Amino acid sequence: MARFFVLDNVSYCYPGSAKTGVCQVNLELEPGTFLAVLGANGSGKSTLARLCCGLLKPTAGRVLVDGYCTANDEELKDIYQRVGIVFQHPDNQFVASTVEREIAFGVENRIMSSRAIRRIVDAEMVRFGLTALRTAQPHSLSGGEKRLLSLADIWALKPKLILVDEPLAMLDPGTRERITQLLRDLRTEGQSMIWFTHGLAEVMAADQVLVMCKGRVVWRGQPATLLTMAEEARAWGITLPPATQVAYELGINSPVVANESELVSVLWK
């Protein structure tokens, strides 16, 4: 299957600084892939996310989306139609005065009738539970509602690849579960996704994991394998699932515990 998304030896240095945000990252994605990028704050995750969608241009290497290169300004429009990013702080994403107008904003740039736009906006408000907030101001919403709106913004555009940067940060447990389920639903529909986070529990269903530390990829593999590497994970600033952490503290190293039900089963035996 063809790789539609490629990072070719990508590096990024902050302007006017000797600090390197990302160093020599290589990656190829097939359509439908769920990739997790794990790392502590300052590891380069958010910088990499912005490089992936063309908001930042690499100082070395290339980012290619369906053959379009983010370094070429004339190709950015084509890239923005294929890659969407959900920011860690949703307020940075909002541009319109109401929830309804916010979802419609990006869609209106597509060539379609006003009736078609209305159908899309209404469908996304239902999908993300925002219908009752149709006329509310985006910046007045709760943290969870802002996150739902930021996801609706991007999903309305149907990009080939969605980037989500710490989508569950600073949310209450109920909202975390709701958003996690919505993202699972998108994955079920075949959506390609890169999920940037420090918490392994969020991305146990990922096809592949990249771990970043000080701007470099230091490990890649399956999430289940990373569960067996507790000391390394801690050193890289990765938060293990709570059940895994408890198991290690109790001296249970085999079998590896991934969730609460597995922990209960091991303790019962």
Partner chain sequence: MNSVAYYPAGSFWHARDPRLKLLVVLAGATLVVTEKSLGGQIFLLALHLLLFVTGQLPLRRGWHMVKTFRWLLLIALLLNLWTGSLPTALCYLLRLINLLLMSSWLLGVTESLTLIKGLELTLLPLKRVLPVGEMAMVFGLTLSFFPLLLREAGEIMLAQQARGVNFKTNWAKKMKGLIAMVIPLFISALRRALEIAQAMEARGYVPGAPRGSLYALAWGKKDSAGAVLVFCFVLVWWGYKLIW
Contents of the next structure:
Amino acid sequence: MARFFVLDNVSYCYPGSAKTGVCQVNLELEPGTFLAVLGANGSGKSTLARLCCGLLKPTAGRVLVDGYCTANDEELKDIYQRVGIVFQHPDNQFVASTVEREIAFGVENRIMSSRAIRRIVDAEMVRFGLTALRTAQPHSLSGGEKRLLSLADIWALKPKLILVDEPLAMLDPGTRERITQLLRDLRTEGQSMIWFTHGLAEVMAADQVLVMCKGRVVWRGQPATLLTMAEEARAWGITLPPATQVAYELGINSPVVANESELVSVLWK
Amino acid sequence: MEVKLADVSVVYTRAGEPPRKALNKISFSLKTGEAVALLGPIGSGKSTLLQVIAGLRPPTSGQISVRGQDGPIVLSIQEPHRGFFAATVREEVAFGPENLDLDPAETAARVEWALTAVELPRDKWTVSPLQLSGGEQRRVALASVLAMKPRFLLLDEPTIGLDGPGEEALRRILARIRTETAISYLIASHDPDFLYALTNRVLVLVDGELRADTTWGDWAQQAARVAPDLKLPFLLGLLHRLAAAGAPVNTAPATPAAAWNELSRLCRERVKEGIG
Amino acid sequence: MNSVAYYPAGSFWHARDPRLKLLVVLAGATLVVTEKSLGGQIFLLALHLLLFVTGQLPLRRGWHMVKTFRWLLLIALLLNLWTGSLPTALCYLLRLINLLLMSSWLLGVTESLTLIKGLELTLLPLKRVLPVGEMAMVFGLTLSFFPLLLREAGEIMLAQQARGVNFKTNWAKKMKGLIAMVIPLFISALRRALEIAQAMEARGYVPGAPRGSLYALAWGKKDSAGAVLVFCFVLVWWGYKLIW
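Other form of same protein, the form predicted together with its partner chain, not the form predicted on its own:
Now the full complex is given, and it begins with the chain already shown.
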């Protein structure tokens, strides 16, 4: 039985450019894992996301999904069926002119009957609360609705592994809350996920964290451990939860503070 | 110099849609030397208000008047690096001053000053702005408006798309420029922490209406009542929760430094108690 | 920019097969282009307005379309006035307006992916000589990206105006202002195109490969009746022209 998802010494250099790629990344995921990849802008995390789903081919090393290799063009179809990616800018992901056709687009590529496509599209519209917007134009939606639609697009394809690139960027607090909750629900359903971001607060529920800096994996471990590493986090350019940061600057070393409530109880029991 | 808005309204009309009121009877004035935060949820009319003040969008009704013209009012739009077109960073930054019809020597001096002010290393002045990193592009975009020597600089969501270090660098640069020049800021953002560190007056816009025009300390007191969906700066929110839990803290510090003082004081007292 | 965007509604025309609608547009455009009398063009204008009404599109949409192209229309009118008489100039103007209305109607009552499918099926006989699937997709994407690009153009214009671009100065400055508009727009369009191509690929799209569809295209009785009606109308129109 082939292993689920493997990065085997993966490197990528951008041709003819000084832009940082990624350098010798190794990773193996069990099905059902929630992995967080943390890194500043330009740390190589977006490049890594594109390598994981086959949109970029490694210049060295291999990316394997259920035994299929992204380097082989004939196997890309099988990779795309198994790995879905939600891009950072929803606007650049939309192809159709109504919400329901947009969700249907990926499913349509799988050559199913109209009734089967309809069933999937309707279910995803309910899950993501988009049913009332069925015939709205994707580009005319609000920022939060666009984000929901971009997630629904990919969830409709039921990929085994979902990659999300900064899914909470440019959203107001209410929408952030809603999307975090949705992603949490999906996780409890056993969905494998890799979440790329620069803020630790978003991914405290991750099983494992991988920190990238200048194209290299510089640390891996549990998210809670990172809370005690304010100096390193600063050097890597990743953002700790604000409560942790404040506790660090006030010189409070123990207990470790992860959120505002904990900070309040440390400062005033 | 003073910019005064009186009952400014903007109504958008688009084919096949009902007219939408983006701004509703906004009145306030801005004076030289101020640093003002424009807070509000996404879609509350912040961008429209900035465009009106910059003179790029005529209000549907109401007046906007400028007294004592001694420098331009310049807007830097959201994700301003989208406007890059020149072959080198230096030319990109020179574009604004050139449009002001300055002589070449003055333009060159301003470019030099602006690029130094945004802390861009000199070896990057002659490369294409598109080759720079995201954070550097933002700083070049800031330099390109600074080189016009604005009296009022209007910034629309300057932190969108920046990571922690990028935001911190921008905050440091903006703070330093304000102490070195007579510039005034009006900064629209949904990120209250960024604004708290840079500004001393708060305008709150919700659904196109001006809901508050006040100080940070005062805003912290009324935020829950006026706009419960808006986040407070983390430090102010923390002090409020501490006060609610019974801690003796001032919940209305006007600046982050004052807020830190409150927290440190509380910390020291806890330690003393611990010893006693 | 809503005058070329899809306008969701439940009208007779929304429910029709895209191939029928393409046929209507093809027939309409042929008549508009070949009709030389002012009366004929006015008659066709009335027909197009009827299409708008039966497609439940607001007439304001048509007006907006005409307004968007007002400079082009004005220049065409003036040129024709200069070279010909008032009726011929008006006839020419109406011809352009009719064509604009027609495209606005088609795009309003047909969702872009459906239109792509319709185009693909219509052009199917040419499949051996042309990459029909790719062509249809590129066409459809251009349509759905058009409003986005216009918005981007508006914002870039704002950015450059804020940096002092002024089109009322001398020619050299005007040119530089124009360059400062066009280059960023081009860069942004290119970047978007690359990203969208990647997004489509990642969702399993293969150009020209067979695809399913949320709405199966089923050519119904009403479509056949419509097609017959269109043919009859064209024949009657030309017959009438021939006899008189």
